[in-house]
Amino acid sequence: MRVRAVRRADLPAVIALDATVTGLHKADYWQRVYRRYGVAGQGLRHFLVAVAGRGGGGHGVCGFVIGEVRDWEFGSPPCGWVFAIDVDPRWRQRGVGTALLAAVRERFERVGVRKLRTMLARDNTLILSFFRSQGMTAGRLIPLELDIGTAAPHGPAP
């Protein structure tokens, strides 16, 4: 198994390996993120792929990672921010959630990044207990949501 940049030839195993996982088809989604990541990425944006197997070809991709650096949101100096992670179930448990994380901090470090950042449902303990394995842990920041649409305005915050 072997980490590396996404190829165009990948996005078919990787939008299936989402689909697996979430029970989501999301073929458009999948097709931005790589406009985003894979093709214009490997600077501050990085769109990993795990392939297992010879040859390095799509069909052996078994997990992937997306993140990228932000910097001075919400006050914050640059940090690296990962947004997707996810391994094949047949392939967890054999390190590919760990090589996948490692590399992708390793481009944060190289650029100078010295925090790395994710966000997760709190219901979601397999992804929780993989990133408290690798030494995460709960952060400063604190997520706060609303649902917009068809709430009634409130007045100024408290």
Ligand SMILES: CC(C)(COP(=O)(O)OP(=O)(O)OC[C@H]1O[C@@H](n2cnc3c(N)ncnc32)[C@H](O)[C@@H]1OP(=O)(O)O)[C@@H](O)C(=O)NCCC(=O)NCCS
Contents of the next structure:
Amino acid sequence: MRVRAVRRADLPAVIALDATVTGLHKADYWQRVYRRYGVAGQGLRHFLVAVAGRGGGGHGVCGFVIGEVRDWEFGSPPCGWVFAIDVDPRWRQRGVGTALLAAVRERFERVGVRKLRTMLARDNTLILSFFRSQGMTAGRLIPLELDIGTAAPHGPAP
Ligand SMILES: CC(C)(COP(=O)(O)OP(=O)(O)OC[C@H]1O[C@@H](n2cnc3c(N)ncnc32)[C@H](O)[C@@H]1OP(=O)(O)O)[C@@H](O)C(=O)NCCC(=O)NCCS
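Now that the form predicted on its own has been shown, please provide the structure of the form predicted together with the ligand.
Full complex below, order starting with the chain above.
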């Protein structure tokens, strides 16, 4: 198994893998992600795949990770965000996720980043166990959210 930058030929395998995890076949979304993080990636944006065996033509894709260096967001010095990681269920618990995270971390470190961040659903204990195993702990930022578009804005009456 090795980790390398994504290629266009990998996309059907990435889309299928995402669909096994989310239940959604999001071809348009993945084309956009590929353009932004694959083609225009490298340096600060990374879309990496883990490939089993010889992996010709994208057939051997068994996992992927996407991450990006973001500068001064939320008042923080540049940090590396990991916003997607998935491993083919047939390949889990064999170190593929660890190898993908290590590869994106190494790329962040190469450009001087000293903080790795991610977000996860509170009830996703699998991904939480994985990130904890990699040494990640609760950070200093907390996410806030609001449902919008359904009610009048909160504020003084006109
Ligand atoms: C989380 C995920 C990426 C882990 O990938 P993986 O290749 O199985 O991970 P690794 O084999 O490198 O495991 C590393 C560590 O993670 C933890 N871990 C992995 N799978 C686990 C499981 N099923 N239960 C508990 N801990 C687990 C363990 O601590 C493991 O270390 P160990 O093997 O020494 O016990 C994979 O399970 C996955 O893709 N899950 C779905 C992801 C998802 O929900 N994505 C959407 C949000 S981005």
